[in-house]
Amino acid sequence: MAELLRTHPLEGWRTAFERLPDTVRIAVEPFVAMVDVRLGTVGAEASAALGVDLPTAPNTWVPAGTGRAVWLGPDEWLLSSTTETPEELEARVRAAVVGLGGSATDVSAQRIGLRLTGARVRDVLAKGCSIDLHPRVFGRGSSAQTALGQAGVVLLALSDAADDVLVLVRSSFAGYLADWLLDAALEFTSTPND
């Protein structure tokens, strides 16, 4: 029988990605875990349980474990890691949860990541997106759900700069996304002698 090899949905656009210059950079991340948690109440024994405290202030990433865990809503986070198993992580989660009302489910396959840096990763992003991306408000720590282009994305700034960012972009929408991107970072590609 032959083996399955499992493709990226982005491996088409990776050269053209690698040309990009220093001042935009665009990125794609390898295959995270990621569960969506459902919780009413979060408090010590949900920290406890799951190894992490929630974030609770909206908008907002707290590193958690080898992932993240992202404040989707008010009762709604998204919790991801790179060590395990996306059946590992969700396991893990419901055991977790599932005592305190909870819920967990896999969501791995939904969204891809694509990590932009670089000096204009701001200027790229909002020529689509009409969220404040100044670091003064939208720092490390922070994330937002919103639109960019025509595409529902979550964003994780990474740093204090804004010149780090993740995006998270669901599967189907990955291919217009990164053609957008690309499109998008076109003026900040060329050189003043050009």
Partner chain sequence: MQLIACPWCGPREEVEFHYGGQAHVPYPESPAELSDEEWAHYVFFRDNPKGRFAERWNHSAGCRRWFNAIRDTATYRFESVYRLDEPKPVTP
Given for the second form:
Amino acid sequence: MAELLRTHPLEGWRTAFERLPDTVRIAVEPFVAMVDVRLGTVGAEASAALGVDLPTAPNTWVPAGTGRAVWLGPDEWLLSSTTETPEELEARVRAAVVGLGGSATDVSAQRIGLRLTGARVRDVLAKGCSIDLHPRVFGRGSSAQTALGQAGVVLLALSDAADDVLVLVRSSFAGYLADWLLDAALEFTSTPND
Amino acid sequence: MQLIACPWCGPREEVEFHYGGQAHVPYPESPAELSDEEWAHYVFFRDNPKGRFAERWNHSAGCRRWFNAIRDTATYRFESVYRLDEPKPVTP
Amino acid sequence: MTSTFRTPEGGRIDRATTVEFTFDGQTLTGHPGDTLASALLANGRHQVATSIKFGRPRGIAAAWAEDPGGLVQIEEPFPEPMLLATTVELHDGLAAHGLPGQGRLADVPDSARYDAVHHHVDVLVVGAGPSGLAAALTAARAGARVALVDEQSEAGGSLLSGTERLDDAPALQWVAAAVAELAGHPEVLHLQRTTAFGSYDDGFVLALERRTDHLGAAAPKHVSRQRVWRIRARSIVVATGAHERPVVFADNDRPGTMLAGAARTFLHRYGVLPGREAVVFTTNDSAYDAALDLHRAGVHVQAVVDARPEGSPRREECEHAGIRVLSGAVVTGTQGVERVTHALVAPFADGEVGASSAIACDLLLVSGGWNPAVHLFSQARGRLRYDAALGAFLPGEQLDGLTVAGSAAGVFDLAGCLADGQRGARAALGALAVPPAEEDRLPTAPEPVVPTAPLVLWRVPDTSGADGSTSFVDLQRDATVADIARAVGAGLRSIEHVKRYTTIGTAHDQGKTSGVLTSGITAELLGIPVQDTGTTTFRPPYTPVAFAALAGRDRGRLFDPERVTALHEWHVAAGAVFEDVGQWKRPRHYPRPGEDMEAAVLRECAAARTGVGILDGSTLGKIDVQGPDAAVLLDRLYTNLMSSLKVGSVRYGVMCGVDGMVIDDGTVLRLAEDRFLVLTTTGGAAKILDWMEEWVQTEWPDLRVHCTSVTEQWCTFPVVGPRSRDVIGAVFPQVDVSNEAFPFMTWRDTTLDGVPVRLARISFSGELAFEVYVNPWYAVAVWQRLLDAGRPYGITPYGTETMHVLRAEKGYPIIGQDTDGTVTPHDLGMAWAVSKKKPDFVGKRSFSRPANQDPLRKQLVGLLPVDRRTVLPEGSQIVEFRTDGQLPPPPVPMLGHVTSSYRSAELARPFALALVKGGRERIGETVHVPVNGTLVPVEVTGSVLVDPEGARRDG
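Show the form predicted in complex with the partner chain, please, because up to now only the form predicted on its own has appeared in this conversation.
First the chain shown before, then all remaining chains and molecules of the complex.
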């Protein structure tokens, strides 16, 4: 039998994304392994076991190996890895935190990532995000769980100029959000379709 | 659009939150030992003051944490928010 | 067409360009920079419409949003009802006509785009007049993040309407320099054509930007026509100016009657003479500017009629120009038909009006003083105070985060307005601990002339024979002094009641000119001070906002998010008909060519009962519950025992609220000693996760357990029917699918080409069935493998309708369809799912409440229509005949209602589930269901109609 093929929920949007101008680029992030980590107390032991200092400041993220560790709550993080399979990541993290009273759940397919780059990214996001994304308050390392349009999202600031933002959205909302973003970016396209 | 200060995430628009009713109404230790009337009070009865009210709120569109708040039901003003493991603030 | 009332030069219009427009079918011309109103006046046209109640001619009475007269319907470029001619910017191809009150909505979809933008600033300045510009400059120079919004097409505010000078040059030069300076600050957002229409909590202001309205048909299609700015400001400076107030007298609604300041605006801003022969009626000094400016522009000013006995020091200026000034006189009425021809003028002293004489004129200007535009302050719950000297309501308190400056605060001289704007901005910055810039100079304004005190005059006292029935207070509502007198006569005292009785202030202009007049006249009639009457409550929006603008981009396919599963494209290609389940799009059935839903569902049902069917059940809610106390938590939340579940096994469970009513149900898989996978209904996914989190966080923080949503982490495909074992066995040959090795209500992990897959023996149909769980990345591939393997057995994809029929035939309720929040597990016949061993669980204590022990509670039963034909409409009521075969007299008691109803392939007849009072005791009885006017007899049965012995689940 042939190998099982993977399909991405935003396969059908790639062409439309490619037509966007440099001021608002949208790139579909490849699938990566992600686990939801729950841990009551973060300390040296947890850092040693996980290989990363989980960020304790609300609404921040830090690089973690090949991936990232994103604060989701006072005892909750989203940990990603680009080099492990979802099962490997869950098994490794679960082994590291269970002894500390924590838990780890594979959520690799729960969300998909859209990377927005360009000078107009902040303007596009401001059409549906009520929090302040000014570089003074949303520089690299910031994150936010909030709503974008009518979809819940996690926003990660990847630059200090608010021109490089990773948007994580629940997979079932991906098509809605992709449509929403394309519509929001329309006024910045030089050759609008309609 | 009011702002509510999540004790973790800071001020966010009120639509990111869900209301959880009166705070400090614990689940009874032994429901079986309560009379029907006492149980009905727990299930159905809540205070409805004009003025300061201790309430539960959940930052449902953000960090999903529950917290408590003192809110004035006449002005809608939040006077304070506090985490579940913090004591109810003493109000004058 | 020549614009005969256009001045030879001046104004802010582009005289080099001519645009054509039509009004009431007549083609006219104007210039860019005109409003529809100024272009009509330039063409000598004052009357715009007739009034809503009396059909009286009405014209342009003001120059902007406070105009109560010039209501128009736009036809081109797109139909829009009830706009003011004074606020519609002229463009080529504009077509409009006057409107007697109500307009007409477009009957074609609006193809324009609308959007919203969130914006955060330190200081928001509303109004770009002298105060607002000064405030914005001060805030910008201090380095603050600033937004300056103004409703006009260009900045300048009152300076656009006059001849003021700043720094010894025309004031508009300073305006241009200020705008240029603001544009140089990267953190300043300056928006014209933008009306701040509402101020709300915590510095939140909504503003409507009209981005392309003025471009007409040339508007680019990919840019929003209007935008709602959702501005969150740490501090707000309200510099919204003031509205001139008329004085009420008889026949004061005749076209040609206009606010004095508006005439100056038309003259200076638009280069339009609003008439040839003018009478100016005033109670204060400001109207003298209008008289002198019009005189200089060539208008013959017949007289200035000043109600004050001592008149004004500016009398000399007028007389020097040859203008007659009548002090201690009032206008008592007008003559004319469609346009004023005469003003009736009478001496006025000590509140007494003398005999009138007529002065010929085609323009009657009126000024009764100025009302500060305190709307945004008042909306923010600021208290107003009445200033008896000005006859106006002013901000009466200091609000946190909101300062009122300039005319809006009752400062009426230019130098004062500039200084007050700067003061307002500095106060705002001070509250934010931002120091002002060292270099923050204001322009030099001429020394203000100290005005003589205005006279507060709401209305000219009735002359003999007059009853106030043509003395209009609210022109848009055709409401008069007589109406207020009637309201007061009827005993109304509160200004809010007077407003609602007379409808004054409820029209399109929301009482911008009539509100304070009503307070004054009501107070007069009641013989109480105006401050005791107060004003009605100011509510957003300040000016009308189209619903399309409020909807923004949330329409069409973005109206409500459509959630889809990983298989959505496959379903679409397979011709699925979708149904909305919450926000999910789920295939309802897959009709083959020529099939309607009934035929498709009967075919799909038959396949699942006799061969094999497959469903995309991925929308089911899934929660990973982990931790040493996971079983403890589930024991407390489910009515049955979960801690005794073995790893590898599955159990069905029901959850109740503390009131004992069912809130959700589903299966639970024990993955490990410390780990469960909880399945919820599609609609209950978020609710149940929140429910679990609520108990864990707020009641049982000591429990070592964590709950995580994995709804979209797993696609779920039930493979259902007697041949399902063959299909699963073929796709997963390494799994022993025999009943002995893989019994009902167990699960097994396996892999498919290295991809983890979980299989579970769960059945929501009563048939032998396997649920296949896989990461959605591989969903399409796995689904296809199952279809390929099932082809020999005629595997049939089925939708939610078939799923419902199959589950209803087995009497499985859908929480939220067969229940409504008043149904206990016992009512559903699920006492077997309620643990008697557990000392407590959420809802348990409520089961023993007397109301929940009532044998006449509604219980879930089956219904079989006796005619074997009628499909009972869901929601139908159920009644019963008396022993004499007659219906009881109305109101006929209702026994319950139909909750689910379908046609059954298996039973070869329709059936239903219903909640019926004391239903289980009624099994075997015949009751009746009204359907389309006839009573259909139905037999009450048990809820399980197919395979009640459960013989099929193991194949």
